[in-house]
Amino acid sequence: MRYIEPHGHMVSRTTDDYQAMTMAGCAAICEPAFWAGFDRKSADGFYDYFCQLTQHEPKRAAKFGLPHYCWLCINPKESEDVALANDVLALIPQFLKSPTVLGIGEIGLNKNTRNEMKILEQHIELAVKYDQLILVHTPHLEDKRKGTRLIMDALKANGVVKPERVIIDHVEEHTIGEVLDAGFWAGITLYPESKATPVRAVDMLENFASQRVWLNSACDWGVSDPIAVPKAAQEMRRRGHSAAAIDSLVYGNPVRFLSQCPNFKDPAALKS
């Protein structure tokens, strides 16, 4: 089986998981700037952190054959900081120009404040102003929902943006609805912990159309799974999913998605 990891923090993974990623079948891993665990308290961590993106975790990567790719941004908690965000925000235009960047995330929400709002909507005009692809981080509340709203009317009030080229992350059972009507492409998130386990996302497969939709792991410094995707990949084939179908979403969908930007290469394609 191949697939492709198209939501994984691997800054905070060890060696050993890239190994299991590979022997899995992964074919390609792609890393959006996300929080540390701990609140940075100037600009020049993240140009740092952003160095480690563009230039040093992609030479890991490659060490296990794997293409790397990232996405930049401040992320939503840190963002409640508008002065600090702003300084970052600065700062990412010149690493659009790396190689291996595919846009702008995960950007959205985390209490759905303001100060968040605000910062949501200067990095949609950022990703409009570059012609970039956008990845959403939704709020992990009982709100969820809300967030989810939020966040998608900020991205239509804008005006510009087309919404097959965002993908809202992390939905569940009451929100992937709203997000796949209204045009924008879905990602289940797969945690052992919170979010999705693979038998209720693929429970979401099945009573949603499949073609707009990726599954991640969105593995972290926290309790996840680097190798969730081909487990629910294997929950996919134990109710009788035909391998063809399993392909199509673990591996075509996020090349389709993905090959909306020039950087993104299909892992496939380079092989042949």
Second form
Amino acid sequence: MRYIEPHGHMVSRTTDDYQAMTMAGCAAICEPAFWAGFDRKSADGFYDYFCQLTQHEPKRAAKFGLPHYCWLCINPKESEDVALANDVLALIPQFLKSPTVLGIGEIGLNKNTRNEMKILEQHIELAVKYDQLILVHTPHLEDKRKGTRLIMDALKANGVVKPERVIIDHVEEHTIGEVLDAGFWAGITLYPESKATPVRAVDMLENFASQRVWLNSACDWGVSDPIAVPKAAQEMRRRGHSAAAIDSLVYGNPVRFLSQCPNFKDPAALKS
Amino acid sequence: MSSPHPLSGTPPRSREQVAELHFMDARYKLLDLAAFLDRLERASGGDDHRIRGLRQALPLLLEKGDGRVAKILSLWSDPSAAPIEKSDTKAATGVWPGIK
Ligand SMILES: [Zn+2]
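Any chance you could show the form predicted in complex with its partner chain after that form predicted on its own?
Whole complex next, starting from this chain.
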């Protein structure tokens, strides 16, 4: 089988993970900019991170034959410091020229604060100004439903953003319906403890049949599983879904969304 | 909440087939939950908001209909709508602290 990992924080993973993902059928990896697990002290830290995402990590992935793409932003967990966030926002345009950048992400909310909202709105404006796709991180646990609604309100209030160019990630059973109804794409994150398990993810897929859903592992520096997407595909196989249905979900759907960015190349087209 | 549309091509299944696939998984999770509740019983002190939320979710498991996960997640969600002024923590706890 083949699949796309549309959300993996590879800078915090080992080469063993690259090896395992490639062996499981990964054909391309996309890495959103996110929190490092600690707060960076200055915009310089983000400058280095954006260099890592646009220059170094694609080379590391290439050693395993994997195309590597990235998304850029200051994540909501560090957006509470508005002055720092503004400095980082000013850095982003120069990196948008890099050939592997897919758009602005993962932006969104963490604790649903006013400052987070302010920086989210500025990111949305930046994406519109530079005609970029948007990848949204929704808050965790008890903050998710409220945050998802606030984020969708901010996207709609912008007035220009096309919902089909936005993926709202980390949906769960209580948010997936609203996200799809509003015309956005929905990302289901397979995470061992929080977010969704492969079994629940396949339940959601069976209940909310949609051409606008992708699965991702969101593997990062915490307890997470870089081959969670093929494990969900295995769950679909166990339940009797056809190989074609699985392929269209774990490969076709991400390729359709990501191909809205000219920088993204369908790995199948590259090989033929 | 949008009304579900079953994924075309989802194979029809009998309850027996679902049990074949997932009963053992549900069985061990239920026993783990029972053991957790026993462990709480043996510990001192009162229930914090997380434990209160967990206990309130248990009756929802026995309700009819197939929206149990969404109902439980909604029960544990912050019901307010406006952004907050400032947060003193980055982390969420799993259940809205204001739950009764
Ligand atoms: Zn992430």
